[in-house]
Structures are given as C-alpha cells and as structure tokens.
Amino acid sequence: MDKDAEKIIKEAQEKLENATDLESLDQIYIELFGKNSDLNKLTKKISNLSKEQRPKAGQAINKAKKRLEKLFEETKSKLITYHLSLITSVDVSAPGKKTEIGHLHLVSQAIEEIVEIFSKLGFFLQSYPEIDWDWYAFESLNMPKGHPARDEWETFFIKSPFHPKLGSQVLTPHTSNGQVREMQRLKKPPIRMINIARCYRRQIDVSHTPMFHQFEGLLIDKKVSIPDLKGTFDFFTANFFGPNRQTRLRPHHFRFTEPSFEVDITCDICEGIGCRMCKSGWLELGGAGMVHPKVLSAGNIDPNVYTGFAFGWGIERTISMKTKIPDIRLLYQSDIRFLEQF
C-alpha cells in the first residue's frame, strides 16, 4: 500500500510540473482527487485487507492525500504569481467602468402603469390565487361541466384531492376567478376591483404564450350600464396608448357576462392596414361585458338590485399594441439586447 501511494505521488508531481495554466490545473485536480482517481481506487482496496492491515493502510493513504494537496496548492500559487508578473503596467488614469443600472422588465412597467391609470377611477388592486378550485375558475362563472374551456387540452389541471363542492384544482386560465372571491370578501357593493396575475393556457404563437399576465377589472354598483363600461375603456385607452388609437366594442359571447363584447384596438404595428400580427388591422384588447346575473348570485349579490361590468385582457398583448413588438414570445427569451430597448 505504501509503494502504491508513493507511485501516485510521483506521477502527480510530474503532472503538476507540466501544468502551464489554471485551466489545465483544474483538470489535474479532477485526476488527483476525483471519483475515478488512483487515490480513490486505492482507498477502496482497504476493505480487502485484514483488520490488522487496515489502520496502517489508512494512515498511508491519508498521508499521501495531504502530500498531494500540498503539492497542488504550491503549484497553483506559483502559476498565479507567474501570470500576475506578466501584467507589466496599469494605467491608473484610465476611467473606470461605471456600474450599469437595471430597470423593471417591460411587463412589470406595464403593470405599474395600468394600476396607476385605473386607480384614478377608484379601482383597488387585489390578489387572488393562480392555482384555484374549478368552482371559482369555471362553475361560479356560469360555465357548465361540458364547456370546452374545461377540457384538458385547454386548461392545465392539477393533481389534487377532489373537493365535493369546489371540484378539482387548476392553473387559472384567466383572472376572472377573482370575481366571485371579491364579491364574497366585500359581501356588499360598491365593488371596484382590479386583479393582475399570471394565467396559463395551452397556446403558443406570435400573440400567445402558455404563461401570460392578465388584467381583470370588476365594477358592481346600482345602475351600472354599458356606457359606463365604454367610458372606462375610453379613459384607459387615451392614457395608456395615446389619443390617436381607436377602439371598438364587437358583440361576442362569454358565459360570465351578458351582453358580452370583444374590445378591439387599431394595430400599432401596421396602423390598421393589416399585418402578420393583427391580420386585419384590429387587435383584440380583451373581453368585456355586463356581469351575468348567475355570477352575481354565485357571489351572493342580488342581481335585481345591482348590476356591474367586468373586463380582462393579456398584458403582454397590450404591450405589443403599444410598443410595436411583432412577437410577444420575445418578452420571455431573456435576450438582454431586446430588453435594454425598454
């Protein structure tokens, strides 16, 4: 065992003497102390020796290991000293490199701006789960069990115990799960809520990502009408996009609003002509409508006394309409050359 240890030390000395830089030294370290090193293989042989021989063999291997460690550190110190000696001079008058200051991601910037705009109208920011029960995400929003949105090809379901009333758990496909939760929290109107959270759907293309941020607005009070909804959108559009962009309400169908609308805005990339992003000159800003009476009832709000409107849209898509980003997937590629532009 002593002879084997001496042989390992001698071979290590030769390797260390031939090392010319720290990179090659790192490789030698793995060869000397790694899992497949000769020293490690020698250590494994101790179990094959008799009880009387094992202590002496262990001492020899420990001694050899300490010797190798000392040789390695000495070689490393010499190489560092040598490379430092090659630096002949330093220009102390040269300006130093300034610390680069970062900034918020474009999505975070948009969230702050959206919250600020709606806070002027009296809306308050709330936060609700991104993993929620089926009842809040679908059932309470007047979506029956056979609705296409509840298919596994559309929604990400979570493996969790089944709740007899609330059902399964899902990654929220929209922020509308916060509507009934907000009604239950406040119990009585007026309600002016905004809910911003990550949402998840099985979609990916230039205008969709599997994970995206959505903005939800909910207003419930007495005598709330469609003109109130339109006026709210006009106020937001003028403050966020500027006075030159146009919007329209297009009749649509949503289970949780009646009547329902798609809210479109003229494309900022082609200015309404039609392009790869928008196809027709208009881009869907989001869905909206008057809160369905069944949704109000699910939140214990009397639909005979109160009315309200709700709206929601993807923040990434909203950003693309303002900054001429042709593919929202660029927001999540972590390319510093792209992100530094904003």
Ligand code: PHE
The other form holds:
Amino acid sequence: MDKDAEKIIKEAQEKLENATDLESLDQIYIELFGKNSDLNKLTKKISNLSKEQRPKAGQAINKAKKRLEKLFEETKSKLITYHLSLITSVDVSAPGKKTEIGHLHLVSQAIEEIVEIFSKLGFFLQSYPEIDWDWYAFESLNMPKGHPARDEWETFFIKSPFHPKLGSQVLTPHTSNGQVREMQRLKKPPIRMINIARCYRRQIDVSHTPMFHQFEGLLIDKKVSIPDLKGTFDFFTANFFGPNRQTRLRPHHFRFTEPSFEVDITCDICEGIGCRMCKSGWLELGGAGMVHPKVLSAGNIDPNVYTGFAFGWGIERTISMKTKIPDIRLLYQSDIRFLEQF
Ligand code: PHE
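Moving on from the form predicted alone, please list the structure of the form predicted in complex with phenylalanine.
Expanding to the full complex; the earlier chain stays at the top.
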C-alpha cells in the first residue's frame, strides 16, 4: 500500500509541475480526486486486505490524500500569483468604460406619469380583464347586440364559450369595459377609478396600432357635473403637457355617455391659432361624457341619486401630442435608435 501511495504522489507531482494554466489544473483535480482516480481505486482495495492490515492501509491512504491536496493547493496558488504578476500595471487615471443605463419605455413612462397626476385628484388605479365578455365591453354600455355603433370598435372576437347573459369574449377594444366592472366591485359610490390597459382593434396606420393602450377615468358621486369633468381635464393637461395648453369639449356621440364630448387640446406648435400641422389649432385627445343612466343601472347604481363622468384616451396618441412622434408604430418597433431618444 505504502509503495502504491508513494507512486501516486510521484505521478501527481509530475502532472502538477507541468500545469501551466488554471484550466488544466481543473482537469488534474478530476484525475487526482475523481471517481476513477488511482487513489480511489487504491481505497477500494482495502476491503481485500485482512482485518489486521486494514487500519494501516487506511492511514497510508489518508496520509497520501492529504499530501496530494497540499500539493494541489500549492500549485494552484503559484499559478494564480504567476498570472497576476503578468498584469504589470493598472493605469488608474485612464477613463473608465461607461455602462449604458437603460430606461423605461416611453409608454411605461407615460403610464407612470398619468397615474401620478390622477392620484393627486384621488383616482385609484384598477385593472380588469383584457379578454372580457361582450356584455362588459358593449352591452352594459348601452350597445345592444348587433347595434351599428359597435362597428367603430373594430373588435377582435375570439373563440370562447358562450355565456347566456355575458355573451362571448372579445379582446377589449377599449378600457370602458372597466366601468360597470368597477361599479360592481365597489357596489356604492363614490367611485374614482383610473384604468390603464392594453386595447385591441383591427386597424394599423400612422396613428393606429392593433394593440394600444388607453386610460379610462370614472368618477361617480352625488352632484357630479360637467364642470368637474372639464376641471379634471384642465388639471391633467397642465400637469402632463405644461401650463400653456388649453382643452375644450366638442359635442360628440357615445352610446354610454350623455351628453358626450370629444376632448381637444391646443396644438403645441401654433398654440391654438391654426397651422399646417393641426389646421384648426386643436388636436383631438379622446372621448368623454357624463355616464349614461342606463350604464349606471347596469352597474346597480341608482341614476336618480348619482351622476358621474367618464373619459377614455389613447396613451400612444397622448404621447405623440407631447413629443411630436410622426408615426406611433415607431413605439413598437423596438428600434433602440428611436427609443433611446426619450
Ligand atoms: N371608450 C371610448 C373609446 O374608446 C372613449 C370614451 C370613454 C368615451 C369614456 C366616453 C367615455 O373611444
């Protein structure tokens, strides 16, 4: 046994002396201490020895193992010191490599900003399903099945189970599906909800992408009136776009608000006078209005006691009015040259 151990150590010494880098050292480690190492094979032989011989043999192997470990560690630290000595000098005055720091996507930045502005007015951020029942997306909003007003929402229908009351499922074409859901969730006003979600419509051009984001506001309480709605927009506009932009309400029609408006903001180039970009001096932000009594009833809220307003605007559109993006599809092309500008 002693002789065998001696031989193993001698061979290991040779191997270690020839090692020139740390990778080859890893290999040697496996050869010396792994399952198929000579040392391991020798250990297995102990069982063939007589009872009297075994302790002595065990001691010899242990001793050899310790010796091998020491040799190995010595070689390793020698190699490390050698490699370090090759790096002769470090120029501490040389300019460092700057790490590129990323930032949130423009849409995420806008979402954070919008939530912060509305939270100052007491609106709470809520989320609802982005695949929702027809009833929440249309019917509860006073758009019965087959009503032509639905055409404007160029909806993606999906294969889904049919529910006798709720109908089939759609990819939400607007965030207004959250209106009745919020009324059902809170059961009783006051309601101050802001809902930001992905929406889907079958359209694509410079100002539309099939997936986009909307933010929807809903406020329901006693004695809510149109000046409250206008005041909310003025607060948002001043905070999001700056103090020089004005908003106006233009009569419009939505089935789920009465009266309904389209909200416009003064063009930032001509400040409302009219220019080649905007023509009239105003740019359209999105829809709004006083919540229709039928929608309140669908949410089990008594329209004789409560009134409310709602609005829903596209985030991409709102961003493009602040940062003059010529084509909103750029937002989703993941082109770093575009994204890093913001
Ligand atoms: N949901 C409407 C749209 O997508 C916007 C809207 C929301 C209008 C709330 C009125 C009230 O165009």
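In this text, all values refer to a predicted model and were calculated from it rather than measured experimentally. Take the two forms, superpose them, and find the largest set of C-alpha atoms that agree within 1.5 Å; that set is the rigid core. Residue numbers count along the first chain shown, from 1.
After superposing the rigid core, the C-alpha of D234 moves by less than 2 Å between the two forms. The two forms, fitted on the rigid core, differ between the two forms by less than 2 Å at the CA of K322.
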